[in-house]
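Here we start with a single chain on its own, the form predicted alone, put down as structure tokens.
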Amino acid sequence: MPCKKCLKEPVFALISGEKLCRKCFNSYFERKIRKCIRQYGLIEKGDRIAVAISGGKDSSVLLSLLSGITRQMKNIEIFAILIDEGIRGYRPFTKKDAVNLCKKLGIKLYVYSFKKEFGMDLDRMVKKLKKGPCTICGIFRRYLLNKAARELRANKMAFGHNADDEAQSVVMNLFRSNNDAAARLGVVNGIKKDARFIPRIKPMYFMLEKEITAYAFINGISGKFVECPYAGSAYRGEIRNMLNDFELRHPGTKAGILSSFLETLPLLKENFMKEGGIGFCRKCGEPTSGEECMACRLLKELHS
């Protein structure tokens, strides 16, 4: 069946059923991708947005989007920051790809490691931890990127969080009954205002990752997406897998708790907002809700 807008050879079917070609499955990529800055308000005038970009799918197919966007908007500044973790096997090559797309694009592309800022690489932290690897690398990835984002004075900084991730992580603290974590969902993460925390914005929110995948292969973004040795054993790749499951069977599950979680997302956030202030980690400095952040936290232990 050819596409349904100009009858030329389709190269992808929408859950829909709806199949478009290349230029038209461009167009409702792109057109979405801009219809979610402009609703949310994502990006406005005299922004300095660091898009946090791993050489992976997502965040390369938004870095090269956010560039060709960004190119027609008046006094908007966009950069790249990479953290390496020191996975081997993984983060070199995707490393590589991220600093390739940048020079291609003609962005700034700052490279923050784990080794250098707590003193070893992920794979030595997962041996001397007994906690999960993902526990380990969002909390020091989470760390690192508003530190090395707010050092280098952006006001905004942009992830390639998708559909997909989002609907696990509703479904993540929705299991675990984590509404603290939930409130601090959306299309702009967090809760509070503070100079401290950079804001985070996701363009591509409302995107399902295969859709990302095949705009990925289409135009020839970034290399040979990799992924990370450690994916399998987190407890998000067990719900990851049910969800796709729920997906094939039933289209359109993952746009539902999308839909459904930002009804209910004002009344969470608005639960939290009574809650204290954000106050300083004793060590770093970093804001935190506690008298000692998560991260120094791992840091004593891995040290001691």
Contents of the next structure:
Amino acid sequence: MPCKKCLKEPVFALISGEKLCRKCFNSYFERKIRKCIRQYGLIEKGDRIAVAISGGKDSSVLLSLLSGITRQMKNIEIFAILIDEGIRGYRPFTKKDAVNLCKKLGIKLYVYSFKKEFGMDLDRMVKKLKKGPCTICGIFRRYLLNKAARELRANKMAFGHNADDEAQSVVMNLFRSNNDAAARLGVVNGIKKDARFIPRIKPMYFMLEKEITAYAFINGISGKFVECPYAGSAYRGEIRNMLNDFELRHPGTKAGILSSFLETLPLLKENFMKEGGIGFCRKCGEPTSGEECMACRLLKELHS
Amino acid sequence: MKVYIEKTGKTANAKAPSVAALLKKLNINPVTVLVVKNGALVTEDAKLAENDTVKILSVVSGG
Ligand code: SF4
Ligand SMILES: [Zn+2]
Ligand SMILES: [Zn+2]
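Given the form predicted alone above, produce the structure of the same protein in the form predicted in complex with the partner chain.
Time for the whole complex; same chain goes first.
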């Protein structure tokens, strides 16, 4: 039932058409995330959760929410990790936001940088390697996050991925027939029970980008709009525009993609994530499907 | 009225009776933005007047 304020001062219209005031929107948003956490068992007693943050609005909203939620639960620890890739004109700004947010929430932040870990900033790597910036960025970031989480003894890593990100990934993998990658999506992606694999949880899986931005605005979480100069992959951008066009004409499209995908995910996992298919890099010990992980192979190229 | 568009960092002058009409005029897909009127978040059916200050926020994450 909408309250009086919902009728008089709505701030957000849900896909159903229902309009909510500030207070009701907040409780809708938080309720939906709590439900996802409960339904998928994302947080359990004894967890030590590393929250991957970027200073952007998605991970900032995630950290604020998890900070509140876990404070009410017993025996849960959370802390934040930020990867500083070394992107001029972008990361320094978002890093500052991340530092401020962690201070405000009283959460410990660990910063790991490409420069320190790999001897080079992303800006320099991009000039040396013949690969897209986002590919290089993604490979090294994943590697470093895994390493950081293990060093800091986290048993789970939480990400701010939202419904838009995931729907785009699902459609991209479908269009490119990339079922291996699809099998690694989902609300939780614990690849395999092994101490070296740290399960990744996405508590905001069902939240739309627009909802997250509204929540951030209403609650004064992170403000500025800064875009990475490398601006993401062009292909993903095309898919995003397409899905947004569809969402406008057919509200609920993104949610539909996700719910259908989640129903087929168990089958994908069974078929495309065979036991033993994943081993460990002989150089660094990181999880990989080959003998040497992508990060180690790229590093060799960088320093040759 | 004055309309600030966050994505481009530009301010435009436009006239429209409602948020929905404004977005249509500016050729912006409402799915991709939030609209702030005089400092408060509003829905698409919100009415607009000449002396309102409008901000259009992008909801797309920046990498
Ligand atoms: S847009 Fe690309 S380069 Fe920039 S942070 Fe994201 S993945 Fe890295
Ligand atoms: Zn209300
Ligand atoms: Zn390796």
